[in-house]
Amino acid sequence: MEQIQNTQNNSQLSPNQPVFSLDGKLALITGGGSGIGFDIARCMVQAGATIVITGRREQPLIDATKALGERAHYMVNDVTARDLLDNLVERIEATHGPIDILVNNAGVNMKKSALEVTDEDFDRIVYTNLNSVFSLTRACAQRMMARASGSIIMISSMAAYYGLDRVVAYAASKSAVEGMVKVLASEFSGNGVRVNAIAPGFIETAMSKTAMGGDPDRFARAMRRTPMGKFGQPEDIGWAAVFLASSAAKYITGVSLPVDGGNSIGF
């Protein structure tokens, strides 16, 4: 009784340390330049992090950082290219320290018939969503794990959870991911670092409204399903994601977090 007394007095926050403050932390965001990876670094930010952005192209990360103020970094990077992903966390931590948390953010999608969508597409969409994630983690979850302390935290989504037409190669890499946190945060927890992922719903990005824009049969039913009977804001997912990178969340390892405006229980 005496030794699990001591691990919950040992797990306190600073009384002056707010619960949900990332102050000090470090967060590693891929595809942190635009889209929800970006408000997933604004919100952090705001959240007293510092944060490294990453993705292909240069110019919208130098933009990104500069709207997100000092403590924002880039490094450009290409998921895909998986030799270099142990390179890229050794450059991140040898210049701002230790990455406390992993957010990863990037990936692709592809809408087509299942019929038309051929080896090459498939191929594509899961090493993108799935196997480089997995590399990621990887890297930074041996320096975590080191440390004995970190938090990861993967993006899913509605098509893990049910069967959206269209999105076969999306739908199986995210609904693998679900799987991989379950192992992760098995494997990871007892050591201190913890794994969750977060499923957006249907959020207003530019991307959802082209895609949606020229299919309105598909807005339509998106939010019948709905309760809330809106599209999500991106910030609503950064805010989730700095709740689940805070102390506020200590105990929460191995879920998966709809902030979808109750879409995945809809009728």
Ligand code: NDP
Contents of the next structure:
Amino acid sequence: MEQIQNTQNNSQLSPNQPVFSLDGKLALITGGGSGIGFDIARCMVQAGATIVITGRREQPLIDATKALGERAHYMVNDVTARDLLDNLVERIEATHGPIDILVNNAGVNMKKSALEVTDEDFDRIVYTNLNSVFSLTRACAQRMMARASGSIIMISSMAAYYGLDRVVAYAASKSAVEGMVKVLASEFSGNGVRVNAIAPGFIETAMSKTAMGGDPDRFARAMRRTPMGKFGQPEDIGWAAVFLASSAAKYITGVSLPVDGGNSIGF
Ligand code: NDP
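Switch from the form predicted alone to the form predicted together with the ligand and print that structure.
Now the full complex is given, and it begins with the chain already shown.
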């Protein structure tokens, strides 16, 4: 008991410490030029972090960094070019310093009945949402583990929680990411690197507009099982990411946090 109390005291934050602050932290956010990724970047900048956002198209990254101010930087990068990810991390650290926070946000979706999904379709979605996430996470985690400090956040989905029709590859990729979170958290957390996921519900972005567009029945079904009765905003995910990356969450690892207006528990 005495030992337990000592351990707790050792890791207690001081009363004046701004526990939700990301002051002095560097965050890498993939797909940060638009949608949810942009708002994760915006919230992290507001919480004091310096951020580097990535994406395949340069113009949205230029616009985003302009909007976010001087603590925002970008690198054009396609996460599916897996052999370039070690180099990406190396370049970011050489220019901006150690990466404290990695947010694996970049992702792609495709709505098709399972019987119509080709092998190429399936591979493309899984390659972006899972294989690339693993490679970038490994590249960052090797450095975080050497420094015994870091926070890794995956962006999962309700598609990993229940049977959402017509997104078989997407659901497979996000379910695998949820599994990866548990394994990585067990391997890394003893050394100060926490790994968590956020599972967004239905959030207003280009991706959800495409998934819902022209499908009023799907929209109605989504809302019926969402107790809050509305879509979320990208910043709802942004603030959850700030929390998970901050000292306020220093004893949280290996979880998947639904940010979904109750969608995952709605009937
Ligand atoms: P968007 O389609 O609006 O944005 C996706 C972002 O990822 C874009 O900035 C895009 O930039 C980038 N991106 C896509 N492919 C790559 C790639 N190969 N390499 C680098 N960047 C890439 O999606 P959302 O903002 O809606 O989604 C963000 C995350 O949230 C995804 O992981 C998604 O699965 C998840 N999510 C979203 C939900 C929602 O309701 N919107 C619900 C649940 C989960 P560019 O095209 O320039 O590369």
